[in-house]
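Take a look at this single chain in structure tokens; it is the form predicted alone.
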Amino acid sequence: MTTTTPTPEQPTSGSERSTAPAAVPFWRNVRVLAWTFQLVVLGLVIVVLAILFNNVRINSQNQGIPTGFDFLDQPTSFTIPANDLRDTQPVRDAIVEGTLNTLRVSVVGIILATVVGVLIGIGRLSGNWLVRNLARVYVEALRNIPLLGLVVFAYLAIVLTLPRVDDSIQAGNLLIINTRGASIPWPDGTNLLLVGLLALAAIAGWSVRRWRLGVSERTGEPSRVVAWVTPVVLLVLFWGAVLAGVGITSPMIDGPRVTGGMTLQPEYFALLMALVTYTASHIAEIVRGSIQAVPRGQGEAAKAMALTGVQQMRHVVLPQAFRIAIPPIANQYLNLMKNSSLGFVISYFELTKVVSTTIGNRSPAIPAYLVLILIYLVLSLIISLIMNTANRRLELPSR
């Protein structure tokens, strides 16, 4: 028997053995060429405001005009109503109690809105005939009015018809208005406090909901979040303010005058109730679109399992609803806090009117509305920050 031994294999030829693949020209890179593009890009915008800004300051040198931020020491030359500004102190401050203003009511012009906004929503899918007309008539009418009517028109026909301090509306020390205003019990002490006994009730009602919402995820009961957390932040605020000595004073006629509680000005009532009323209008369609996309069985389970109207739409239907609502109502967010500064028709002092009144005292515009836009900037991305932090927690994981 003849054996064989193994060859050694032979070696391959040049045209055989395997070739690495040549690399890719920069030019014809497509990483590169994308970075290329965006750096093209924002060299392009820094030279065009590069250029703007050397026209800028080259005419207002020519005519004199300051683009330095030294205005912001000068003395303000006015004061604000129902405000304890002198028309001594600098324009800073002005500018404070204008954003200040702002503040109070955007704020609380949000959150009205979305009370207001979000029942006329649900009320525009009621099966009661009178209910959904009633809500569609709402809608249709001051989405389609100019927020700028609305805001003068409120002002004309709440202030103009006003009546005299002698003549006043009043319900008991509740509630007083007239000419200058509604004036309401308030607290008597210091914001910083109040703010601290707010943040405490809130920390307190937080701590109470998470604990009941682990209990009912143990024990499988009802959580009953609203009947623990209402008693526990009304506590909290109670002996907060009995043991920090804080007293609530209310409002009294006083000759010519009101004294004690707290005064809404006329034209923060006339700007609050537009905001309100035009952008629950918005809201409410928002409302009404993200039930209509929550599936039809949802509600038809939750009906199978017995729920009443009300638990179906508090517990099935407006949770998954707001996972599609909150971006859109996150623009009328910020659509409200920029528009509260057509407050500035009716005199009241918002940031605008402010900005605008300490240019009309010779203070310089071009870094007078830079101010006035970056504070705008700021107070939106702070709303749009809050926002996405909520539609985060609100939208399903994904695998």
Given for the second form:
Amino acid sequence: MTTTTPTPEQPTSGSERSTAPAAVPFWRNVRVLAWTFQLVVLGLVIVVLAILFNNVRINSQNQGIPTGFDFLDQPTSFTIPANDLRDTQPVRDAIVEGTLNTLRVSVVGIILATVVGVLIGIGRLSGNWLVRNLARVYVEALRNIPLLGLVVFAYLAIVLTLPRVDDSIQAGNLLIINTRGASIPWPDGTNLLLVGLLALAAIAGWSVRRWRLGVSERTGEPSRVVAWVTPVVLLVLFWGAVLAGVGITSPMIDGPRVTGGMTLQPEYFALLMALVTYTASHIAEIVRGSIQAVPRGQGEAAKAMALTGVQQMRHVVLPQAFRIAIPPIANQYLNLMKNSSLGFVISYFELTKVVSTTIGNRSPAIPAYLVLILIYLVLSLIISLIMNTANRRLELPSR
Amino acid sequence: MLGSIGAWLRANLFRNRTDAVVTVVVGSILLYALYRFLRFLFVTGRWEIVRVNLPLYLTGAWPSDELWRITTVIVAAALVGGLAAGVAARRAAEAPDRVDTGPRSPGRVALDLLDRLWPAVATVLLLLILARTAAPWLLVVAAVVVAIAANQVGRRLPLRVGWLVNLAIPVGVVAALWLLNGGVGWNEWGGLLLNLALAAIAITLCFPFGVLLALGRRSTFPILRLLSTVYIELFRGVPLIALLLLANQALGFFIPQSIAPGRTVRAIVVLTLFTAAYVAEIVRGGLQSVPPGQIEAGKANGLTALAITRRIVLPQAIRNVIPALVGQFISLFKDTTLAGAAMGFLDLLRAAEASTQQDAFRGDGLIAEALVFVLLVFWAGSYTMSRESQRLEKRLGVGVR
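Please supply the corresponding structure for the form predicted in complex with the partner chain (the preceding block corresponds to the form predicted alone).
Next comes the full complex, this chain leading.
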């Protein structure tokens, strides 16, 4: 951008011609020009930001709105449906609940979308004509409609048209679906206890897996990880629950409402459905592309080793495909987390809805949005960190 | 005949026992779903709500005696589009490296176009059938005739005046905006018109901004790099709907009330700033794909840094990422629905929701019909664009050359 064009030397009167090249004047010095240019841009940005900040200060003063973060300690004066939050609790508690709701729908959504997306992505390459084309129609249909339309459709046209409580759709006491949500059996202990139990089972399963892999490496006998780990995990969970006194309650219809078990709110249910079906269509395309990017010889070699179709996929093709797929899939996870903000439209109280509601209840807008932006950035960062770690661990050691 | 059908079934649906089971199970579920869907489309669905509200869905609260403005814009767009396509075809025909495919009959061309654009064509036909009046038919026929005639004229124009046609596009866009602004003012726009206008304007504006951001992020100037990176990561980390709400609820704090723009301008600004960050990341990928030898060759030829960027790096970088860019523009088109939800426009989606609350339809539970129609319109637009981008990708030979 700042390269000077060479100009032909002007012959000047003999005595003044110097043999040594004259020092470049500063207005032609590339480094000086580059830094001047950058400093000017920086200065402009700072001036614009300063003007905006000043406007915020003056406008807030004129309207008597505080600019600090004291609003976090004020009472919320609103409640969240199906949540114990009282309207006297401070705004910060509501924002924490909103963040938890964003996480609830994002984490479950990410898991389900991955499962559905991988299945459909493999389906797109199936030898079965019906499966292949069904997967294609799914992907082409879902990818090309606005997610918001899907969210609104799932809420207004599906969830809200479900039957009322007294004629719920029922599968015994396992699943009760009605316009108040979907109820499933659920352990009745506290959350801390449940997480502890799960962690205990996971540690037990992990240790057994390591032990079996070690045995397999030393002796050469098959590791049979699944056959060993499953009963161990189930046993730990069962006896842990019995010893800690955790039972399972089933949902039951009790007059105008459903008691027992756990009820997924209709808004949660609709948002989850829309996010999963939409994101799955994008993940399916990534999975398909990644499988096709694995050299064909790999699949053929696996076939030549007499592996069955499932084994070829499970042990040879998919592990290599996932190495290619992880960065774009990580992007989809980030998108899903950010798209959970569409819950705003159907009044699912996730972060965006909570923040905009507290602003409606006299919290100052600008600091509240700063908090919101910060939380989303931190959530994005966490997902990126997890996915980067996964990426590094799956990466081929450089050869 | 029967034998070949049997062979096809055996090869594609019943290769072995598992396959046969899968086919039967999936097939019966599919048949049931198809039955329910067709029943909804033709038997239980009540489509009067769409038919009655078609003007509302397409143009919002546009007054009917101002409709000529929209009609004029459509015909003018057909004229300029036809001319530009004609000139482009002429250029391609006279390019030195063209592959001669021989002359094509008009019928063949029409079939090719239909094959390429069928989702959009089918949706327009559906709209015309639903409209049940003659005026829309006349408009479509007129637009098609004008486009074909302009295309023929474009092919016969001397190449020297090609730049005039190129100039006509930006001038035409400005003129169209001015004309459309005349009737109700653009803060009152609604329906599909609003979605299309927001998308078109934001796409045009976000592209140069995104390219500048990408160049900034790849620049050797540390301050520019820092500023671009912070901007891109900030906008990519926050959901669009939160930004739209911010512009709606809090813009008044940043700028004096006297110059605060209306909501359409706010929506355009937010959509532009947001998409520019994504465009920048895509273009950055393209910049990284240009081999360093290209830049070195430019330097060896004594080009300035600006000329190297403009004439060597950017053309190759952008060609490599056209499919991704089109994908981003499709998302932008779909994301215009968020502007409706966050800022209270009566865009296509919200017009459909609102129509179920009209006196004639309240309590009838027609939301499914209205939303299916909306989703179909968005789907047809996005799917046509994505197919065209795949075609362009093949023609440009991305990854092949």
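These numbers come from a predicted model, not from an experiment. Residue numbers count along the first chain shown, from 1. So that the term is clear: the rigid core is the largest set of C-alpha atoms that superpose within 1.5 Å between two forms.
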property: Rigid core superposed: R362 CA moves 2 Å or more between these two forms; result: no
